[in-house]
Structures are given as structure tokens and as C-alpha cells.
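Given as C-alpha cells, the chain that follows is alone and in the form predicted on its own.
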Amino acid sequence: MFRAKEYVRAKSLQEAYDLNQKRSSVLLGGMMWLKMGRNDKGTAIDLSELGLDGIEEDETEFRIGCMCSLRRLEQHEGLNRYFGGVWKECTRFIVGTQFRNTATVGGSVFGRYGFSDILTCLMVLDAQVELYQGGIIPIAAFAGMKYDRDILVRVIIRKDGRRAAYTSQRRSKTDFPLIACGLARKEGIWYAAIGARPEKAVLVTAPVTEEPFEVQAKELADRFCFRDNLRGSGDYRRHLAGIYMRRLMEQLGEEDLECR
């Protein structure tokens, strides 16, 4: 367990960014990585007084809150329905209920873990995200950027018409994952995201063409890097990738023609 000198709930943004400029300063977010390591801290930063636990929709976009658990994301009615379930599926093996009680957005996208389902997914859907300083940049871009003292504050997802599916493989049920695969489809184009291969997840983009989808699922696993690690080979991820993106591909066309 982490130790901090100093708690403090801030009572804006502003209070909490200043706060964190200090390389000893940490912000609380479900705490759930945290609290396994042992470093001191000077001050801890706590963001659940900001109202950012929650999950907005209108009828442009959907914007959750950095401190939404990932429970309320698995279970909002609102995402699900207009993405077909996918956030169900991408969260209901993230370790068990509890924990997804606790874990949140924030905390799963600005770690940008290798092992997280939720940037892989967060990716097909071309989310973006609001950092306090930095302005609202997409997801994609911002999984490259260096770690800093930026705080991100919500996420941003666009009701644009895509439809999404995801899978991933696991050793056991509520273990990390060996592989990652989301994947979504708009206007003619694949939206692929794969993440712990074991890095975390990039999207690459490519035309849906009238090649069966084994081929096409093929192309897009071979335009990602894999890797060995305890888990698994990169080989067997290259391969398990070539599949899962078959079966996503024939889900997505198979929601197509029952929506005509």
C-alpha cells in the first residue's frame, strides 16, 4: 500500500491541476493499481467532489466523467443500446463486479495499460479525450503522448453511426488479457484496435472490400506488432487476432442486415 503525507478533495480543477505539478503528488482515482505499490507520496488528490462520476448524453455525443466506475459504464442503457452491447462486453471480464465498483474511466485511460480493454475499445470508437490543460484530442493520439501532470477530465465519445464489437481472449475468466480485439465499421471503413499484444492498443483504419472477411480480417492482424510474454507467444496472438477479427467482422455484418 502507497503511503501520502497530505490528502486533499479538491474543490475544482484548477485546485487539483496546481496540486499535481508537484512530482509527488498523486491523483486518486479508483485506486485500484495504486494502492498495490509501496511508494510515499507527498500529496494525494482526491476528485470525487467535482461531479465527474457520472455519464452525459445528448443527441450529438455521450461524455463520461474521468471518476465514472466502470460498473456504471458496463451498465449505462443509454451506450449500450447505441453501440449494441459493446461495453458489456468489454467490461464483464475486468477482474469481478467489485472491482468495476471501484475502477475508474479516468484511471483505465490515462494509465493507457497494455492490458486495458477499455482503450482498445475507446479506440474503434474514435473517442476523444478532455484534458484540462491540453483541450480535447483524440484517443488515438493521445495513447502516444508521454505521461505528464495533465489532468483528464472526461471522455468524449461521438454518436457518429459506427458499429462496434469487441472480444478478447483470457487464461482464465477474470485474468488480463492475451489478447485484445475491437473493431468497428462506418461508411465503408474498418475501424481495428488491438491491444495487449502485449503493448497497448493502436488503431489502424482500412476499406471494407468484397474479399471474404478471412482475408480482410487477415490484412488488418498483419499491419500490428506482436510480442512474446508469459501469457503467450506472438505468434499465437498474430494468429488469435486473425481470428477474433473474422468473428467480429461476420457480428458486424451480420447487425448490418438486420438493421435493413
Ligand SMILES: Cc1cc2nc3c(=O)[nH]c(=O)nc-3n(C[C@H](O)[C@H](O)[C@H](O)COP(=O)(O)OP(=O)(O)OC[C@H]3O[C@@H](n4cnc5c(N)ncnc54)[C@H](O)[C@@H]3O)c2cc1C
The other form holds:
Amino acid sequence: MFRAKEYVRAKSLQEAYDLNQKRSSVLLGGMMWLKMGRNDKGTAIDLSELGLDGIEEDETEFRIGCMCSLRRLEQHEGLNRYFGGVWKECTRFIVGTQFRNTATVGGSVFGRYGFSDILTCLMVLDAQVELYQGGIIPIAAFAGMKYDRDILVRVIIRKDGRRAAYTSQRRSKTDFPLIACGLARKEGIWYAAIGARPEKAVLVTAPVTEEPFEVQAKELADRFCFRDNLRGSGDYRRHLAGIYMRRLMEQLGEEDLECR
Ligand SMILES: Cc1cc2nc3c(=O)[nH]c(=O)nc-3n(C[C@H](O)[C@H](O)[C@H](O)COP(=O)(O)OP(=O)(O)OC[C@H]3O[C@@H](n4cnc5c(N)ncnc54)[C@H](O)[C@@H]3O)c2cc1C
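Starting from the form predicted on its own, produce the coordinates for the form predicted in complex with the named molecule.
Time for the whole complex; same chain goes first.
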């Protein structure tokens, strides 16, 4: 556990941003990751009074505040209806209900963890990240950026008619994933993301072809790099990726759905 000299509940994003420019400061999400660190901090900045814990939906998009809990994501009716239950599937094995009540979207996305189910899922949905200073950028670009001292304010997911499916494999139910696979289909294109390779998720696209799903899935899987770690070998991950991509293709079915 770390200790902080000072605790500030920010009254505005500008105040939080200004305080966060000091290297010794730290922004607090749900603290589930942070609490495992031992480095003491100067100022701990709490964003919980800024009204960023909800999910807003209109005709064109979902806007998810950085303090929204993973549990809220998991249970949000609109998100799960629109994306065929993908959020329930991608969150349900993350530790346990109490943990997901506390861990936030901001901490999960800003962390850009290799094992992240959330990052993998957001990639296939072509989500965008709203940074306080950096503006709105695609999640795939954000995942490759260096860590800086900006604030992740929201995640935006457009209602662009894509269909998505998600699956992961774990050595035990609530462990980190051994592999995390997301797939979306839109207008004749597959959008595939694989995380826990063990590196963080990357996005690969390919046209939907007449080939059997088994062949298309293997071709997609072969475009990712996989490595060994204590949870599994690179070869095993590649093998699993081919199987899971095929299953996700079958789940998404034959038809493109232009809009809902
Ligand atoms: C034991 C354990 C198991 C886990 N298993 C999984 C798993 O299986 N799958 C999975 O996807 N995830 C997993 N996670 C990650 C977890 O879901 C959260 O992503 C993680 O705890 C970070 O979220 P948090 O809200 O707790 O962030 P915090 O711990 O509070 O913060 C994490 C980092 O993000 C920064 N930060 C927080 N909010 C913002 C913001 N708005 N803007 C900028 N920076 C910010 C913090 O300063 C800190 O550097 C696991 C975590 C733990 C501790």
C-alpha cells in the first residue's frame, strides 16, 4: 500500500490537471491497482466529485465517465443490448463483484495493461478516449502512446452498427486472462483484437471472405504476435486464438447488420 502526504477531492478537471502535473502526484481511480504499489506519493487526487461515474447514451454514442465502475459497465442495459452482451462477457471474470464495484473505467484504460479485458473489448468497438488536454483520440492510438500526466475524462463508443463478441481463457475463473479475444463485424470487415498475448491488445482488420470461418480465423490469428509467460506459451496462445476467433465468427453469424 502507498501513502500520500495530501488528499485533494478536486472541484474541477482543471484543478485535478494542475495538481497532477507534479511527478509526485497521483490520480485515483478505484485504487485497486494503485494500492498494490509501495511508492509514497505527494498529492492523491480524487475525481469522484466531478460527476464522471455514469454512462450517458444518445442516438449516436455512449459516453462512459472515467469514474464509472466496471460493475456498472457490466450491468448497463443499453450497452449490453446494443453490443449483444459483450460488456457482461468481458467483465464478468475480473476478480469478483466487490472488486468490479470499485475498479474504474479510467484506471483500467489509462493503465493500458497487457492483460486488460477492457482494452481488448474497446478496441474492437473502435472506441475513442477523451483526454482533458489531448482531446479525443482513437483507443488504438491511445494504447500505443507514452504515459503522460493528462486525465482520461471519458471513453466514447459510437453506435455504428457493428456487432461484437468477446471471450477469454483463464487458468482459473478469476485469474488474469491467458488470452483475451474480441471480434466485431461491420460492413464486410472483421475487427479483431487480442490481448494478454501477453502484450496488450492490438487491433487487426480483414475483409470478410467466402472462406470457411476456420480458415479466416486462422489467418486473423496468424497476424498477431504471441509470447510465452508463466500462464502459457506463445504457441499455445496462437492455437487458442485460432479456435476462439472461429467461435466468435460463428457467434456473429453470416449477416452484416447495418444499423439497429
Ligand atoms: C488483482 C487484480 C486482478 C485484476 N484482474 C484483471 C483482469 O482479469 N482483467 C482486467 O481487464 N483487469 C484486471 N485488473 C485490473 C483492474 O480491472 C483495473 O483495471 C485496475 O485495478 C485499475 O483500475 P482502478 O480504477 O483500480 O485504477 P487505480 O488503481 O486507481 O489507477 C490505476 C492507474 O490509472 C491512473 N488513473 C486512474 N484514473 C485515471 C484517469 N481518469 N485519468 C488518468 N489516469 C488515471 C492512476 O493514477 C494509476 O496510475 C486486475 C487488477 C488487480 C489488482
